[in-house]
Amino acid sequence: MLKTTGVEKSFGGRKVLREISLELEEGHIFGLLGTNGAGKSTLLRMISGILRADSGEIILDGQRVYENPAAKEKICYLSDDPTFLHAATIREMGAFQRAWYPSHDPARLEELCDRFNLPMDEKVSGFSKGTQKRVQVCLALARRPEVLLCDETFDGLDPVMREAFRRTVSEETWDRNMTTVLAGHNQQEMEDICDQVGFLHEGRLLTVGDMDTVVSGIFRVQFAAGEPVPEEEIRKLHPLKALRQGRLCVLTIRGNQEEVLAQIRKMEPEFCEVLPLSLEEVFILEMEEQGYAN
């Protein structure tokens, strides 16, 4: 298990992360969504052992990560800007990686490069940015890490390759019981493959939980009563947003669906239905509550 407890980080007196506490289990994909400058990349670098926490601790399988080669060897961090040795081919990058990480599997690298049509004996510097990202992921999976940290890793890939790599990472996570973290802005992508999610804003984790729980915690309900519903009855439901068009009410509510529906049924509506929200809609509502972009 990967665990962060009360982790904080500042740069030049500016607090970047505040009391970050997470428990990430094996065999799960965790989606870390955040606004620009929320601290996503900083958190991943700290988990990987690149940066030291000002306070708190980061533990992997009972061992502290920072300045601990045995723990860091199990973690693979993919930055949003992949870098490679100058003029190196994929095969040469694999040999270099194997010198530092004994878990590197050359046969696995060849298998992945063949699957994703990557020429192992051509210089990586001559590839497009999207192709370099494909190389980056293949090298990472060939290491067979226990923890894979992806910082906007799939950005820049065309839709076909994006889907292929998402599927490969998902299979690797479940088959090898790996812990995977995807950080970025693509809510649809995370909703498709993540089973856990967290919202990071201004260095704080606002929401953390299973995907189904987070998405179902805020919902939209629309109903129409025989007579216009008094405003005070609407306020009792504590909506985050309310839209009224004659007898039709459309409310966005945080809470227990059954309890809300029970209150609405007391108004004897002609019809009532619950409309599920996407992860993106939930994220936007959470950020609006924090005053972001207002």
Contents of the next structure:
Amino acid sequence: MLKTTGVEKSFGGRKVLREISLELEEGHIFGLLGTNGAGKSTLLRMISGILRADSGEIILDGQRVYENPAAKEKICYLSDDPTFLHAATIREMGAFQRAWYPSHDPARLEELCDRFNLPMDEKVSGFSKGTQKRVQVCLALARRPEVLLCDETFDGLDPVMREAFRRTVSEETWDRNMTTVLAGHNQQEMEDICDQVGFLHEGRLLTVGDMDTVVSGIFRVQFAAGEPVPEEEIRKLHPLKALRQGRLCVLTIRGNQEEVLAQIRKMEPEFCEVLPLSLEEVFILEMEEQGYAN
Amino acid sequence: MRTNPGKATPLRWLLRRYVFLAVAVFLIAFAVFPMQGMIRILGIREGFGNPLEPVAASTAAYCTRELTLNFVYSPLNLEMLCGLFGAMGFACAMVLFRHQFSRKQALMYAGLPMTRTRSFALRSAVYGICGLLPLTVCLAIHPLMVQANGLGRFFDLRAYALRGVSTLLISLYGYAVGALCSMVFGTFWSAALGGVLIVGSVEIALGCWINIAGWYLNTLYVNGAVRDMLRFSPAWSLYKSFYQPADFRGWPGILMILVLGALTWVMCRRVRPENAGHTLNLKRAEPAVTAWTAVLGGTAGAIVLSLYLSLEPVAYLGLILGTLLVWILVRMLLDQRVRLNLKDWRIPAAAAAVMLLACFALRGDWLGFDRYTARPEELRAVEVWPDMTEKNALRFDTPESLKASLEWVDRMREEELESHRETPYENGRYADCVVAFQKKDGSRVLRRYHYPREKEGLLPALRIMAKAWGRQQSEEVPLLERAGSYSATGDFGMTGAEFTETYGFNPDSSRLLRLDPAKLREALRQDLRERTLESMQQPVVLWAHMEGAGLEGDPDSYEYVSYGIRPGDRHTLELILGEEAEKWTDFVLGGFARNEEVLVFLCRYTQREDGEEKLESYERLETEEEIRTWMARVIRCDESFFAWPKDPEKRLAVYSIPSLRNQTAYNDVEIDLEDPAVRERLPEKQDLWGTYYDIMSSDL
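Let me have the form predicted together with its partner chain next, following on from the form predicted on its own.
Whole complex next, starting from this chain.
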């Protein structure tokens, strides 16, 4: 289990992460959504032991991660900007990994490269950005890490490759009981493969939970009453957003769906229906609530 | 299926990646040691034929020197070699830590499962294998080649090994500087500049400030101060150890290597990988770097402007302008843009203020440097360096001589301070000397005094009291013991003929050649040690010149020493002249006056405005007693001239009529030497051969 407790980080006096506490179970894919500059990459770098937390703890299987080779061996961080050794080929990068990571499997690397059409003996620096990302993922999977941290990894891949990699990562996660964290802005992608999600904004983790809980935690309800519903009645429902068009009310509400519906039914509506929200809509609502881009 | 082989380790991977460093270092070192050595080996084989045949000791010594140490000199000089090996170490560090110059690379390496300490240790191990090992191999190849060529007996392994150690230390020092710079500075160029700053700036700043202090402090011995400070310079100490391997003094260098290594270790643990790629990785170091570079700029500005116009306000202006200019340059370098960031204006302002304050402190001698007076109870000895070098130091260590020398120093200091404030120095009227106060705690205080030459007469008494003169000369005597060949001649002066006439004995110079050199050296050494002030004030009665060649086997070496033998040097005189020594001394000191054919005049001169001397008057010295009195005050050798101030008005002229007859006959000069009236006016005939003696000043 990967656990962060009260993690904080500052750069030059500017606090970029505040009180981050998180628990990630094996065999799950955690989606980390955040606004620009929210601190997603910094958090992933801290989890992978690259950066030191100013305060708080990052523990993997009971061991501190920072400056702990045993813990760091189990973690693989895929930067949003793939980095390779100067003038290295995939095979040479594999040799580099093999020197540091005993779990690296050269055969697995060859198999992955073969599957994703990657030439082993060509210089990686000559590849396109998308191909470099493919190389990065193949190298990561060949290492068989226990924790895989992907920072906007699938951005820049073509839809076919993106789907193929998403599938491969999902399979690895479930088959090997790996802990995977996907950070980025692609909510649809996350909604598709993540089973846990967290929203990061201005260094704070706002929402964390199972995908279903998070997505269903906010819902939109649409109803129309015989008489216009008084403003006080609407306010009692604590809507995040309220839209009224004559007798039609569309409310976005955070809370227990059954309780809210029970309250609405007391208003004797002519019809009432719950409209599901996408992860993206939930995220936007959360950010709006925080005053982001208002 | 291939499985992960256990042999793949980080060290192996790093070695494979940086094997090119080993090849590069090997090629460079090979061009210096084995190749240069081979050229010398071939030269020696060609020059001396079969190396197995016996050779002269001097040849053997020459071969040893060439094969052991000198072979690396050509075509490179020692300074270039030191720079080369240091730069090799520095470049190795820059390559091994170059991931620090890229944020992406730094983050990638920081993510590896390895502690930072281990990462640093691994890279240092790689440097040891790829940087030091090839150098060691090249160092080892040379003695093997010497041995293989049958020249092993000419090889001094100890001296060679010591130079080898210095070579490795210089490379290691370069590596230590490079490693630290790679940690602190985040780009290649800033790290390179930082390296130069670390290695050279302290020495340069110290040298400049000692010179600036020399403008203000009258008694500062600038050269000595620079030399004293350089002893503690790591780079200089390693260079000196490389230059003179037998006299190892590279401890400051070793200490600095350890300090730099420890600092690098601390830095590699503290520097944040996310800062890599910035000009300065460690933001906290920025004020220190800015302040130090501002100080360097101000110092350089003051020196440079003063060279053009040596006025005090100009130096202050240069100091402020230099500080500002360098601060702006450093800011641009750190910010990587042309923008005057005024937020740190306090740093250059503080640097300039500190330097101006230092100038005022020096100007006003706030620390009492010029007024320094040593307390006798804290001193072990006082040394006076009359010619400003330690080599000819006069040492005073007895209670009496210490007291006398301190009194003399007090007077010189007063003269110094007085003369410096009242009048400008005039060439020739003043002399410089250095006084070294040797303290009981082992420390040494150096002061330079600038005193009027007319007070120089005080010095001889001190010289004799210190017995340093005799000791110094007696130390020269052993030089001749190391000589391959040896010869000696005597200079008995023009009165030799008259002496023969008087005593029937000719003290010709071949007497010295017939002597056993060992006996002569022993007699000389004994006399030189026993000299006293009184004996030194007696005139020289005999010159002994000795020359030696092939010292310590070096066929090109040559030594020449001359000794003025005085009546008090009885061992030497008796050895050379035997029973006739007493007669000769008596003759030289005035006994020649008994010969009627020898005429002695006391001449008086005046100094004309154009500097020429004019014979004012003269008088014939008639009696032997009179002649002996004046002969006792004659200065007859250069060393005495240096020590004893002469009377500018008086000179003794001695004419030998037989010699004058020879001269007039040979040169066809018409002069009636038999005419008593002519004989009485001989000093007026300026073109006649006579012996002219300077007279010692009575102001002693």
